[in-house]
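First, one chain by itself: the form predicted alone, in structure tokens.
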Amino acid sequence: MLVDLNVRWPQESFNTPVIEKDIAELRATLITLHNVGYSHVVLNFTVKQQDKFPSDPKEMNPMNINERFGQLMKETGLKIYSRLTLIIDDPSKGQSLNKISQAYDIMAALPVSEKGLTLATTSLDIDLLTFDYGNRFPTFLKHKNICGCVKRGVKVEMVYGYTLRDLSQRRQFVQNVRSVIRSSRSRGLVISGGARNSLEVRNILGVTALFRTLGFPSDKCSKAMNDTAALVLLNGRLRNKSYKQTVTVGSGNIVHDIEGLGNDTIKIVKRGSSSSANIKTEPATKKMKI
């Protein structure tokens, strides 16, 4: 199973429509995905923080993915799935993001600047930290923000797709992505690839051979694109679909409504409805070596 959390939505902003012509575009990009050898798909629209809103819940995800991809996806297999990724400039000037967080299944913020950083690893409901790797950092990447940020449960995004651009991008690239290796600890780090038409594209060895020659161990890598890309996922969907991960409301099953993911990553015990007049309980015996 591969996951690719980060596919661009041809849209800027809430107020400019997306053309046909890009549809298209967006469609051959997701069936190279599926040759290629990916499962689960996330549209990743972005948008600045400031911008604002439409007050229609109904206008608030402007995809409609299974309208324009359900064909897509009955005849190939692959998962689709939506994200918001706002671009936090001025904590100041942002928006709650409690309405705007049930319209998509994955949360993410993408700072460019210090103030934006400390907002999104500190107290930002988030699922994915992300970054712009073709220019430079606001700030110098701290281990205690980062894997503070990763203790929560957010994790870090490296997006490959800027090596396939201009030269200035991929070298400011190699310098953004090393950061970030160094600052996490290599822990907490998912990898996409921010594709913009089907030439973008890579599978997982050539991604895993890039990776590597940036300091990225190749185990670490299949697993940034395989079990730590499934739990985002999972836990934007828990955190719609639940209360605090813990309680949930309903007959679904919020785990296999993803179809695919958690089969590898969580062990989940059922337990049955027999009454309490059924259920037999033994006494637990503890030995300690004194």
Second form
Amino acid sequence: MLVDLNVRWPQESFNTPVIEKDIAELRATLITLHNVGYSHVVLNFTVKQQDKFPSDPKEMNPMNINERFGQLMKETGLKIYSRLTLIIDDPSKGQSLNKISQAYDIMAALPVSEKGLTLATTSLDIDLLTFDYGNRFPTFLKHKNICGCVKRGVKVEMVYGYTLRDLSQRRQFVQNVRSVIRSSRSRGLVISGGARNSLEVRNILGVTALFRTLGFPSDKCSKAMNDTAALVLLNGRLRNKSYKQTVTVGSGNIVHDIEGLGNDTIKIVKRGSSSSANIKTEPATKKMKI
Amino acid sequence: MVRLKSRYVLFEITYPSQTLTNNDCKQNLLLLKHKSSPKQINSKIIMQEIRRSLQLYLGDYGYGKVNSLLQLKYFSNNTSTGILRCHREDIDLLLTALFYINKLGDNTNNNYIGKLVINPIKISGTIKKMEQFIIKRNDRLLKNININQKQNDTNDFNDLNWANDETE
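The form predicted in complex with its partner chain is what I want next, because the block you gave corresponds to the form predicted alone; please supply it.
Below is the entire complex, every chain and molecule, led by the chain shown above.
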């Protein structure tokens, strides 16, 4: 099972509508990802933190994955999830994440200032910490910050899409990845694509080779795209679909069987004389040490 | 005296489509993945591009290091797959150079082909095992295509001639 946690959703903010041409491009990207062996893909919608979230629950998630990509998912067997990334600049302008996080599978933060980084690593309720690898980091990353964040269960993402764009971004990418690897002591890191079109998709052999040359330990390379990434996905989905990430409804091995989660068809019936066997509770081990 | 140890890389040139409508997804997805290469592509152009990529992204050091034992053992336009040989220690550098390639040839010679990705598929220590792997892979591919063909007879399979081409 190969997970890509970052495929760009072609929309800049909640107000701009989606163009059909962009969707066609996205579809080509998804097919390419499927062809190089990915089985779980997450669409990433990046917004500024200051932008007002829509109040209507139906507008909170503009992706409509089942409607747009249902056919594709059926043909290929690809699983598609949604993710919201908040660009955090000034923590004082923040809005409550409680409501909006219900509409997405994964919540991520992208700090662009020192205060934002402190907020994202300490108190914000997110699953993934990511950075703008194409530009200079707002501050020198400290081991205490990043490792504290990883200990809390939040993984740190490295995006290789930036290295395929232009010269300055490529240079900055190398510098930034090195600093993330150093400050996290290569713990709790996730590698994802950040593909904007189908030409920015690479397969696992190429990506691991790139990260090995950048100094990421080779045993953790494939783990960063398989197990750890799947853990982020599981973590995010358990936030919405379980009671305090410990008890959820379903059957089978929830930790490894990501598909099993989120079927809203399970009907909870009050325990009576006849239909009592339908309900099972499964403890989900959230904190697996990686 | 220890013998010279090398690694062989099986790679495939893919031409991912830029846009797809909902209807395109109904067609055979295997055909979107495997396309044969145009005639302009030959082993000389591929080696030129790999060397250029090495020089550009890894500098003089990377170029010199990898180039000491770099060889294109095989390339077929029909399957767009090929085998590269390099020194065991330089495999990461070579794969990184392949990672960055997005075109072949150049404008001055009128053999420019853009919008492609080179995917490494398998790394092996001996060329014999590599050939066995390729034969197995092609068998599997043919089987998949046959299954799809039965399901969907309306598709056009003219492009599939390459699939009969066995590896050397």
